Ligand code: ASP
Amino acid sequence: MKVLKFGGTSVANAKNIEQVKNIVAQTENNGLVTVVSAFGGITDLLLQAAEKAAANDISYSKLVEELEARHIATIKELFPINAQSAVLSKVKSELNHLENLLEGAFSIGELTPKLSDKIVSYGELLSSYIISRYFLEEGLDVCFKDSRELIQTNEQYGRATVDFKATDKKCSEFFEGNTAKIIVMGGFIASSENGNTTTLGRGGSDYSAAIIAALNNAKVLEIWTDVSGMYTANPKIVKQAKAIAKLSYEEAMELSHFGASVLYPPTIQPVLYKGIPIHIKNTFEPSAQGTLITKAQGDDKKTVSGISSIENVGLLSLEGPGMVGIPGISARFFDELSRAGVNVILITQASSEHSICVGVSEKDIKNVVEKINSAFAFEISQGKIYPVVSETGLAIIALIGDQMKSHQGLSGKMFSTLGKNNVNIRAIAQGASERNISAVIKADDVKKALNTLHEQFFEENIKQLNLFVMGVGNVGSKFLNQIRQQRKFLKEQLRLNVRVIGISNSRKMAFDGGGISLDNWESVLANGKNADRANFFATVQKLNYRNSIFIDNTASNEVASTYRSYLTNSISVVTCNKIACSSEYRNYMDLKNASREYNAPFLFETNVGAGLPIIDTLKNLIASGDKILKIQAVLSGSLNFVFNNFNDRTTFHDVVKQAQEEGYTEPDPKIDLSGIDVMRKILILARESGNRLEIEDIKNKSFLPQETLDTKNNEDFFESLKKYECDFQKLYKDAVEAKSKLKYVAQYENGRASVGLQQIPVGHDFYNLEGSDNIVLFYTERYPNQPMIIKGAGAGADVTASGIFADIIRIGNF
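Going by the form predicted in complex with this ligand, give the structure for the sequence I pasted, one chain, nothing else.
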């Protein structure tokens, strides 16, 4: 004999039921029991209707209409017209009974657990009846059996306990006398010795099927559902989850107890004793392998078989100095919980015995706190125990696997992975069987925690980086293009899956939780919402993705002022905007500290020398114990471009204009020409070298006339350049006469920094610096005479974008 159970989605409508019939018809069907759930969603609907009726809310009748309509529509689709009336009349008479019950609840304004079970049983009663008639119509040799005549329970309504002895007797009698090849019955429902309808708990159809399988020594129990087996994590939350081919009963039990709702936890018990395998299969993909659960151990190459989670968890903590060494306190605590009918999901006790902490269902918290406090009223009044502390809004996540006990370091890996993603752990428990390590975390963090752990334990270390990009102008758009081109390489070679989740410019912003397509991000953005920095941040925070990175490609003060909120929420920040790092030292340090404290990298390599690895090199020198003695540098790609192109055949104005047009200057070219941009850069290098310096401490003797410096907009600025052309020509002529070139040099030594235009003689390292190149000479204790030199293109959107890219990869490898 085989027992096949089909869940709610598998029988949700006529099309699905037809698919179920195909599966049944193709199964070797001599002595086949088909256990079916209520049509998908009907149990919820019945419960809602019952509650509404009991609350004197007449709108319950709307729900009944909906329920009727669904059953009738299904019948009309399944049966030919001439076969409909018999089925319809039976169903309508059942629906009349149901309405009478609901009317009863409405008129007395009360819903007893007994009545609730009676009402909710109609879901399975109707579905099993309709399906059995349909099978018959399709020519199968089938017999309908009301499960309440087979499964006997006590009268603990809502989740009754099975009386196996009585059930066994009833089953033997029935199956011995049965001649039909296929039996169809409803799951979930049963009855008491007195003949009252009971239910086995939500999701209990699996259990009904397991009971029948066990009592008949079935060859296999097949659970047909809407996914291809038990997955490494809930596939609705973790997109990368995969079906697990084999599991042991114990692993399956742990996974289902810890939230893998694909199998109702009590299901395993009856079949485990008989060694009957459970095969979880997908109704909508019958050829998929599914999951086979047997006595044999699961896949022994895998240390962790699956990750699961339970939501709506609360914590109760009992603490106090009087608890140490006094026997019986925990017994009384658990006794109180048990008397209140509270199911304990997780227990931890500090080894000092100073505190006991239990995880329970959130809904139980309110009810039980007072009871515990009154049970310990005497100890509390004496100050030996503190009133119980309760906390809600929590969840439990658990790593499960038979083989975990033979591997060290798994819990370390689990907790460090969570820690890196700022998932705060409230309590930890590890079963003595070492088949399970569980942690209590905030409910809001479940999705992030499951995904990061899944990535860590199942995805061959492919790491997902989730980018939120602000500023898609020159640099930003190049950056997005580079990611688009490199994605495949990053995934295959560096095991980084880089996704852009949000983008914004100053007008619009757009998000896509699954990743914005980089082929048409422009139109996605154009159709986005109005840009709003606070809202952008709130969305990033709400999405709460693991490895989130905020990228600032703007030159905006306001954007720079938001970094702190990102960092303190453990969201990394990568920026080419120099404003934050060159603002007040206090602010710079504050961001660096937040980065450290919240484990969120704050990288700004492109603040100096665009894509050149200047800051990274400096950090590495210092980290390895070197000390910076002096820095000499040409750090302005724009000024280098200007002075390399300026001569007596051009005008200064035209060269600056050209630099602006070719994207070598800041949007406001005065920031470059006045030397402010270079001041910011040397300031950042000085700070990264370990010095507390402010921008005012940097000497800057500008080569621009005061009037040019005082201009208020680009137009006036360019006009003023024209006016002072002679002065600029003189600078050029003097340099030529001194056989030198003009370079704008930044210098830092002994805690002091300066910037300014200098005549650089032939033979100097700076003399042959071309185009918009930058050069930095690091004189350090290890490189005292011959400096370490970094030289190359130091401006331009492409190289800046690639510098940002490099920072992202640094975070990926973090």
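Residue numbers count along the first chain shown, from 1. All values reported here derive from a predicted model rather than from experimental measurement. Rigid core here is just the name for the largest C-alpha set that superposes within 1.5 Å across the two forms. First, how it differs from the form predicted alone.
Annotation: Cα of Ile789 displaced by less than 2 Å between the two forms, core superposition. The Cα shift for Leu618 between the two forms, taken after rigid core superposition, is smaller than 2 angstroms. Ser570 shows a C-alpha shift below 2 Å between the two forms [criterion: core-superposed Cα displacement of 2 Å].
Condition change, the form predicted in complex with this ligand to the form predicted alone:
The following holds one chain only.
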């Protein structure tokens, strides 16, 4: 014998029922039991109608009309006209009985559990009858059996307990005398010894099928639903989730208990004792492998079989010094929960016995707090136990797998993965079997937690990075283009899935939770909403994606001031904006400390030398125990470009204008020519070397006249350059006469830093520095005489964007 159970979505309409018939017809059907749920959504309609009737709300009759219309429409689609009459007559007769029951509830203004069970039973009664008659019309050898005549329970209405001895006797009598190849019956419903209709609880159709399978020693129990088995995680939350081919009974029970709604938890119990396999299949994709549930699998299985969650969870915590060493406290606590009908989902207790914490359904919290406090009123009045503390807005996530007990460090891996993404854990529990590791977290973090853990344990180490980009001008646009070009390489070679979720310029911002298409990001941004830095951060925070990275491609002080907010929410920051790291030392260290405390990388390689690995090299020197003695550097690609192109055949004004137009300078070129940009860079290098320095401590030997420095806008600035052209030509002439070249040099040594224009003689490392190149000389204890030299292009949108890109990859490899 085989038992096939079809859920509500599988029999939701005529088209789906036809598919069910095809599956049944193609199954070896010499001894086949087909258990069906009510048509999809019907049970909810019945409950709503009952509640409205009991509340004297006459609109319940509209719901009855909807119920009738659904069933009649299905009959008319399934049956030819000449076969409809008998089926319609039976269904309308049953619906009349249903109306009488609802009228009774309306009259007395009350809905008893007994009456509720009677009302909701009509969903399965009608569906099983209609489907059995349809099978018969299609030529199948079938008979209909009312489940209430087979499954006997007590009279605990709403969730009755099965009397297996009586049920076994009834099943034996029926199946021994049955000659039809296919039996169709409704799930969920049963009856008491007195003949009263009872139900097995929501999800009880699975349980009905399991009871029939167990009592008849079925070959297999097939659960047909709308998904292709049990998944490694909820596919509605984790898009990369995949069906699990095989599970043990114990793993399936754990997963179903922790929110895997494909299978009703009690289903497994009857078949487990008989060793009957459960096969979960997809009605709409019958060729899919599905999930086979049997006895424990071999050792070749994955360590973690699945990740699941329960939402709408609350915590109850009882603690106090009077609990230590006092027997019976826990028993009294759990007794009150039991009396209140509260199911405990999770338990954790401190080894000191000072506290005990339980996870329960959030809806039960309000009703039970007062009862617990009342039970411990004396101890509370004495200060020995504190009033119970309740928390809501929580969820439980769980790693599940038979093989977990054989692997060390799994808990650490789970918790560190969550910690890196700012998922705070409120409570932890692990069963003695080590098949389940559970953690209580904020409900808002469930999506991020499930995706983070799934990525860690199931996705072949492909790490998803979610980028939020502020500033899409020269550097930002080049960066987005590089991401677009390299996305395939990153995924295939570096195992990084990089998505741009949000972008913003000074006018507009746009978000796409699934990733912005980088082929048309300009139009997406143009059609976005008005830019707002606070709203941008709030959106990043609300999306709450794992491995989130905020990227600042601006030169804005206001944007730089937001870094701490991102870091303290475990959102990494990558920036080419030098303002934050050259601000007050206290702020610089605050950002560095926040990065460490909240496990959020703060990377700013492009602050010095654009795409050159200057800061990274310096960090590695310091980390390896070396000590910086002196730094000499040409750090302004803009100024190097200017003085490499300035001569007696050009004007200083024209060269600076050219540098601005080609993107070598900041939009305000005075930032570069005044030396402030170089001051910031040498300050950052000094700080990264381990020295405490402020911008005011750096000596700036400016070559610009004071009047030029005092200009308020670019127009006045450039006019001033024309006015002092003779002064600039003299600087050039003096350098030529000294057989030198002009370079703007930054230096740090013995706690002192300076920047200024210098004449560089032939033979010096700086002399042949061309174009917009940068060069840095690190003199260290290991390199005291011949310095470590880093040299290359130090300005330009492309190389700066590549430096940002490199920092993204560094984060991906953390």
